[in-house]
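Okay, so here's just one chain, in structure tokens, the form predicted on its own.
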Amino acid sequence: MVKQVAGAWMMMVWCLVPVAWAQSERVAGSTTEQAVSQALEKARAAATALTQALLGELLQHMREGGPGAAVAVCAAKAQELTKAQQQEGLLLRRVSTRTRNPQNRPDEYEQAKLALMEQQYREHKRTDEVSEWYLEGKMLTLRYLRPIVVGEMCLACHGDGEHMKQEVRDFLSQHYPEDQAVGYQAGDFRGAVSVTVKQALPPDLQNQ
């Protein structure tokens, strides 16, 4: 009778087990969710406010003064802006494969994810947003890109060189002598702002 209890007992334990380790897969893949949800915010707030901030100066200084005052400030501030934005854990900048400035060239990542953006644009299959995460010992890394689309306004800067005014040109001629952001139509895709969001994991996953 004893054997048959301790059998039994036995038996119940190790029914147990996989129910029980498959709760905690549960409630860490859950947890890791929730660290890739925070993350991925982070980076589109981050992404977000750099875009308004661009947007706001460029519009003032082109009322004010125009192409050529606009051309200036985004050369000016652009950089400034973007670490600015910045902070502990998050590296945001912005990339493209025609730059103009050499900061924006692409990492490898980057530039393989331009590459596909661009040709998802080119057959007219927009993204908003491209992001993945992985996880090194207790860090979670997540890789974010927003496509950068030129527009109308863009041009002045940023299309035909032959439309553009002169003291744009020169402005580019002086400052950008290498410059490849030239040539582009209202709608082309332009680049991406480029978010890096690093953080530790959750306690209760680091003691997995």
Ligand code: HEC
The other form holds:
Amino acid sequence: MVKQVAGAWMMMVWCLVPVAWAQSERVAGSTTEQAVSQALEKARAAATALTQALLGELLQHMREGGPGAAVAVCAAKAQELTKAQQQEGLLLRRVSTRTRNPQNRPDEYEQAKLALMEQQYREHKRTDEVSEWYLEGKMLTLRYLRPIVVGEMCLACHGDGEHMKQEVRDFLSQHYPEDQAVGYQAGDFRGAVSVTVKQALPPDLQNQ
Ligand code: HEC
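I've shown you the form predicted on its own. Could you give me the structure of the form predicted in complex with this ligand?
To see the whole picture, the full complex is given below, headed by that same chain.
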């Protein structure tokens, strides 16, 4: 398991203003760590809830109507189910470097982490999660990514021609003309659930 919890040096990478950096130095301590670990737990719980919701829906419709029916449900409900897990101060999405839905394209930060995770994955150094945090004044921001790996069942809609029914291919080419999320094999790195948590530091820390 590789966890990357970084403080001040990340500030430089992200080019935040030096003021924020100075404040983070001042408040760095065990209570900041508590706030970070709370945010981390929140991110983990949201990633798990989203994965379960999507998988539950997918399995049910694959069982009931096969991939031809499930693909339409997935197309109609994936974004909705994702948004349902958002809360105030918590943003989450699924991202990939090879997207089906352009709405799932990674931002610059996610892109860099996906590339890193994919490389680690290829080298068999599997990562369960990646997280980093930084402070901007009194606001803590935590970014969290949990990898998504392709399983056998996914190939019905993300595999190659051999695994995908004609009706699925027709649906995909009609609804996702820019689809890049095919040609995967079981065990491939697919992308990540990405969570951003933003929360104010507890008041006792703010007065320091
Ligand atoms: C029945 C067809 C179907 C199956 C099976 C399926 N998917 Fe998808 N997948 C889709 C559709 C449709 C989308 C686009 C949904 C959206 O709007 O985000 C998608 C999107 C995704 C995305 C978001 C990134 C992107 O490409 O837009 C990920 C990640 C993903 N699928 C992973 C998986 C994994 C892992 C499995 C197996 C557990 C799986 N999928 C099985 C149809 C399917």
